[in-house]
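Given as structure tokens, the chain that follows is alone and in the form predicted on its own.
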Amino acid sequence: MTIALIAGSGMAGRAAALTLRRVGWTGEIVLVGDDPEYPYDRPPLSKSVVVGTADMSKVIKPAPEVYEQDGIDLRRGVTVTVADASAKTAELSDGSTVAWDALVLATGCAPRQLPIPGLELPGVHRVTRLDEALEIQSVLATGPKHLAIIGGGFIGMEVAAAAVAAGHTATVLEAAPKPMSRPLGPEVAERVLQWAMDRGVVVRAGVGVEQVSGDDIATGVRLVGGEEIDADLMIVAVGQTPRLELAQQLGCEEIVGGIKVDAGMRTSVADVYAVGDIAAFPSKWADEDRIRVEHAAVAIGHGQVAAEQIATGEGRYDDLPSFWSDQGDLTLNVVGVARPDDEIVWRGDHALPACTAFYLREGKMRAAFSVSDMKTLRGVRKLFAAGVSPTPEQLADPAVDLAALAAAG
């Protein structure tokens, strides 16, 4: 009996795991996870499930009884510690060993780690898995509270818009001089920063963290500088790092702070696939050989693509690249791949906001930043997909109909 190990569950290993059943692959599949819960969905943590409105069953998916069901061996809590690429064999944290014939590495990210004073007190936490979500949401059901967030990228500003919109209030500490300015580029990140603090978030850029104040839990922070912010619940949302010890242990060639991969999904190691976060893999929508995109839509597809592989040999990734972030009552939308220094183009009026933001560089376009306006997104897919930049003038102009340029090639 041929087996695939998959080590890691989350949304790139759940994928590929699932998928490997709907294409005909009969052999063995083992799938290790150090979470203990059942796979879930991430996106929603920082929004949703911090605040407790979210569904919990459309947040934990598919239901635990499809993995018996599909024939997946799911250990939960459970590691991979050492893999050995010539002798096809891993050993697990449970003292277990799997001899595998396709393995599939969707190890994921860790949370990045600052030198901060006090970031291991009580009151100090994360929102990278679920339980430290359910935490977060645990504290802030008990009443009204004042959020300090370290950090203010995605997560940090999903996190902070949601406690906001549910009657809490939020300061973000940010050490850029604009939250977001690195995926987004400057502009587009002022744009998003201003329709944050339009909504009630408090954004301070540009600071510093010395300290995390307090003696048996969190009581706010100190900033560099000397001044002191008092909260009562503490976030870090400072960023991640690939968890890449694994695939090193096998061999497999690094490009970009990731694994290489071809669009099978498959590393420089024979059998071996790298998938999700640690995937740097060649995409026709960029300029760089290799890309890295830490996005729940990418590592499904990934994952489908690295299953596909294993069971068929066929199946390519290369998907226009997207993702979405929920703020509060805003939906911020991004395809294709973006640069600080691309030249910006906008539609609509941005101070509404409904409005997209086109990205072009060398006059062509790249990316689009959409909110609220979802006909100009499906006109921006249908010209990705057609192969078709329009002028700079043809994307500000409200009246232009982008699906049509798209369907006139």
The other form holds:
Amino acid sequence: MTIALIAGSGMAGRAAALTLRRVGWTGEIVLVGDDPEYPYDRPPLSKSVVVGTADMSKVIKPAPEVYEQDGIDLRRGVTVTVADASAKTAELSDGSTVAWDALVLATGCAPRQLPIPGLELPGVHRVTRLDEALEIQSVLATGPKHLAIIGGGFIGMEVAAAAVAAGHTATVLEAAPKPMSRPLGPEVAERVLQWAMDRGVVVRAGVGVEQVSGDDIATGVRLVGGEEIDADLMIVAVGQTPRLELAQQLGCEEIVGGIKVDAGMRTSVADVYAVGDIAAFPSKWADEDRIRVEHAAVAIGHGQVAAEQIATGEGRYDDLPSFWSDQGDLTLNVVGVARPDDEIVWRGDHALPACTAFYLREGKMRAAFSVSDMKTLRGVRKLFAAGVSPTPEQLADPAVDLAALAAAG
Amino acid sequence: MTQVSIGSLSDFPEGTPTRVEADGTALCIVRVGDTVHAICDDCPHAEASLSEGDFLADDMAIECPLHGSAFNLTTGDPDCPPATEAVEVFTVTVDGDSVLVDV
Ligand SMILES: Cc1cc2nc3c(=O)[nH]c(=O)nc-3n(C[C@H](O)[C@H](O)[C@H](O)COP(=O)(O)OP(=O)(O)OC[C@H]3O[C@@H](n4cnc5c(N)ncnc54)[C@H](O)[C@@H]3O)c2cc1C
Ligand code: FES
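Having seen the form predicted on its own, can you show the form predicted together with its partner chain?
Full complex below, order starting with the chain above.
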């Protein structure tokens, strides 16, 4: 019997396991995750889960019985500790050894560690795993709270916006002078930040956190310079780093901070695939030789392609990368690959409730950012699919029908 | 499975998604000519009500108002990310003027 071993049961690993059966793989599927939960979607954690509005059947999915029905040997709370490329074996923390024919690395990221004293105190939370998000939920459920959020990336801003919308108060502390500039570029990031502040989120950018204050329990943070910020709970969301230990044991080639793969998600080591946050993959939508992105839809697409490759020897990942971020009542959608130094063209005015910005490089549309402007977003997808890049003037003019431009070719 | 009456044809304006509850199931109903389509109103991706989205006549699909996956009214399949799962499609019978859904 041939065995496909999947290390990591997050969004990419889960997709690989479920797809293997769908495309007719008849071998064994062993899906190993160090998280004790059934596989779940990570994006809701920082949005609906922390404030308790999530429909959990849409977070933990598919339903647990699906693994049994599909004959997926799901090992929860188990770590793949050692992987060997020449023997084609892996050792698991439950004491077992798996002899694999194909190995999918889907190990995702680990939260970045900050050298700040006091982070270990009770009252300091993270939001990368379901159990952590549920812990925050149980604290917020006891009444209005003030949150100090260390890190003003998407995840920190999402928690802040969700908490404020639910009647709490939140202060976001960010070391960079312009939060979210890296993924969105400074001009768009500034808008998003302003919208958050208009909704009551307090943002302190360009500040350093010196320590978490409190003796037995965290009571706030002290900033560099001495200012104290009191808080009922603290959330650390300062980014993450890919977990490459297994790939390194196997000797997989690395590039741009991830594991180098081809369009079929194959690493440099035979029968070893890398998917999701750890994968540095080729994309016709980017200028770079390989890109690495930390977004859900990409992770799922990677998992599906790796499964197709294992089962049929075919399948390429060439989707248009996209991601979304829900910040309270605002939903941001980004399609394409944006760079912080791209030229920005706004469509019409850049005011809410609905607006779109385009990212241009060498005069060509590379990405679009949109808030509640679904018609434009759909037009943009059609333009990308048709390989049509309108002029900046056309993009800027709300009267121009983008879908029609795409159809005209 | 039960067949439930959800109203008459004139209750559903052409091409305008409408939310109805049928036997405890929230449905998104769209009438196209004399044909009525019913899909689950709950977007399989996150927390959106599909009847708040737009009907895309060219694609015969409903576009989710939050992140833009468009669900085909016949197959239920999404056309682009972030949704990856199909939405449930329900069988609709138009009997004279009355609209019946199997839920
Ligand atoms: C709070 C939060 C909000 C997000 N919001 C969005 C969003 O709105 N939109 C968006 O596009 N993206 C979002 N993302 C990003 C998205 O969730 C990730 O890109 C996606 O989950 C990556 O999938 P993955 O499978 O590569 O990694 P993960 O989903 O992180 O899964 C990796 C899994 O592998 C396990 N693991 C690691 N090493 C081992 C080992 N040796 N043995 C066994 N198991 C192991 C880990 O514990 C983990 O469970 C968000 C992420 C987080 C954390
Ligand atoms: S909620 Fe419908 S696509 Fe996200």
